[in-house]
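One chain comes next, on its own, written as structure tokens: the form predicted alone.
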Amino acid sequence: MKKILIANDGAHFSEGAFQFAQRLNELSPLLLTGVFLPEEVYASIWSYSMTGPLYIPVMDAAGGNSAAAKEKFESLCVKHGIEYRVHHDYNDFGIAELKRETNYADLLVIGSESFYEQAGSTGINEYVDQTLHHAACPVVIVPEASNFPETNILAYDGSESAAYAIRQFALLLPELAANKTILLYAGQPGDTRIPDQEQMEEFASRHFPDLTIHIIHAGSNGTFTSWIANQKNALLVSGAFGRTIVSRLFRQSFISGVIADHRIPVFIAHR
């Protein structure tokens, strides 16, 4: 049985994130831990001083009044027969507390549109971005209106980071690995093979029984974004988010754009 965290801030409850966790529970029973963080953060939790992390106090704009969200979480868990726990009463350092929680979880699920939505952003808001950078376990970012995935898109650029994320996804969510899977490689014109193709095929075909390799020849992220937009009921698997040098074609902005587009869930794992 896996332990999955689902994070909400203040009174904001992500229906999309909960529905994703609910469907995972239907495939394989899990322990779902609801983490309810303060609603409003005054400044970046992950600022660094000369001596180390500079943790800036947070304040719940609703005065800690997230009772309705917690009650909704609990009632939905009971309704759907999900074993659950509730963690709350974080008075300071909300995002730092969430990082600590991820040390003891298999997967974190957050809503791409509702998580600290009051921060505002035309792309990924600061708190989603920092959570992706610092979570100790893999993260799934889920839009509010997405369908449960029936297709996996594995973003592969030949890097150790990409291979690691693919392996983590296969081992953590084997029920989804059984879905139709596309290993997506960003290539140059004329490319007909992917890096380490023999090794990757040997590994991936063991975990993804319905696997195809797709090479896109392009020089801009727009091509990838439009290609993914045409994939119905898909989930994107990506490696390190801003931690290592990303290939010239799978840039961080590409992954950020997919998340900000709020069309499909995105699974991100880093070492």
Second form
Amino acid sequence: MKKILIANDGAHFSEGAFQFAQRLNELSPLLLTGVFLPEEVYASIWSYSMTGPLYIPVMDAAGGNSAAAKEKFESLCVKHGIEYRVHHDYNDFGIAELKRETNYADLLVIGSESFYEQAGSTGINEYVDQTLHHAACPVVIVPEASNFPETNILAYDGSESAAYAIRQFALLLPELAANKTILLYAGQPGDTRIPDQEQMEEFASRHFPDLTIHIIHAGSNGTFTSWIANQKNALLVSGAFGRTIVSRLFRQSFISGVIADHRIPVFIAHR
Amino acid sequence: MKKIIAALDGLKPSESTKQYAIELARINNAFLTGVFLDDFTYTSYNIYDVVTKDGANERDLEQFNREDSARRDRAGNVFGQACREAGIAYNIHHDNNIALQELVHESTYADLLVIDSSETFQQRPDKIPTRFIRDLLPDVHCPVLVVPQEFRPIEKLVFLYDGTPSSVYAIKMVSYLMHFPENIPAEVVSVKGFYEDLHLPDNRLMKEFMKRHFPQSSFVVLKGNAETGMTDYLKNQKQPMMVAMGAYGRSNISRWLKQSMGNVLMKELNTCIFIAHH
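Okay, that is the form predicted alone; can I get the form predicted in complex with its partner chain now?
Full complex below, order starting with the chain above.
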């Protein structure tokens, strides 16, 4: 049985993230731990980003308050028959506390849109960015309006971190690994093979019974974004966030692009 | 389906690596790859014996190389035969480059690596933990099961836990990668200083987590010096066990291998050691 963490920022309850966890529970029963941060404490998270231009004063947004979000979480868990726990009462919540929680969880699910609401900026927000860097377990970012994944897209660049993320995904969510899967390699023009093709095929085809290898020739970030937009109900599996070879290949952190465009859920695992 | 790789020396294949790997693949319904590290710098003969005053006799050299190559092929066949008998899916790789680099590379595309603690990939035996194991562990890209020279089925799990993410990561990896009988005893062991309380680090979170993965586990908190306390405790265990531990970064694992605990676990106690990097 897996323990899955769902992080809410108090005022906002992410329906998308909850639905994702609920569907996972249908595939294999899990323990869902809801993490709720009271608004006044939540405000202190933003102090982490105070150095940058992203500081946003937190108000009790019209969307509700943490008690209401907690109640909603509990009633939905009961309704769907999900075993759950609620963790709150954080004295000094911040990145340190989140790290501690993710240390004892198999997966962290966050709704990217709700984190956006208050941040209101274009591009990836500081909180999601910090969460991805500090989480001790893999993270799934789920947009509010997305269907449950039916296709997996494994971003592969021949690096160890990409292989690591693919392994973590296969081990953690074998139920999803059974879906149609595309191993996507961003190559230079003229590339017809992926790096370490034999080993990667031997490895990936054990975990993903329905596997296709697809090579796109990176020239611009647009190629990838438009390709991914055509994949219906997809989930992107990606390695280390930021500063990777992948991101360099696509000229900028392409995961940020995908998250910012809210297109598809993204599974990110890093060491 | 998971992919397990077994690191084998074609010139002196480890019987216990083969047995542990096949047993694990069978229980987990995993795919097993026998990685034979046929390092071109490693031969069964001593090059100095071939070289005489008049230079090396090429015919002799060729003959020796043919014999080595035949031995390596034979080892592969024996391994394949054992896999077929056990009814598991398998593959064999013969890698000819420098053994350590090849194995690190193979580990990127594997879920678990099984290796004998006495493996050297050279003619000369080495003291345990061997140079090869000490060089391998900091660099490897997947969790490793270091097995003793004699095969004994695992009857108990011991998780070394100190509250760090890497120690929990190792437990996660054991849980994802290996299936054990439900009633197998599992122990989470922590050592705390003399002046500290006897609570498990992050007690509530840890127990909530463990209950999901190993519901039968018990928790042991020892007092004293982390290294000697743990070593003494493990020495008193009678069952064949698997000790799982996490490691963070290169220096951490190198340090651990230099301490007496690595030596005690691998040499005196003959335990299986599961190491996962974070």
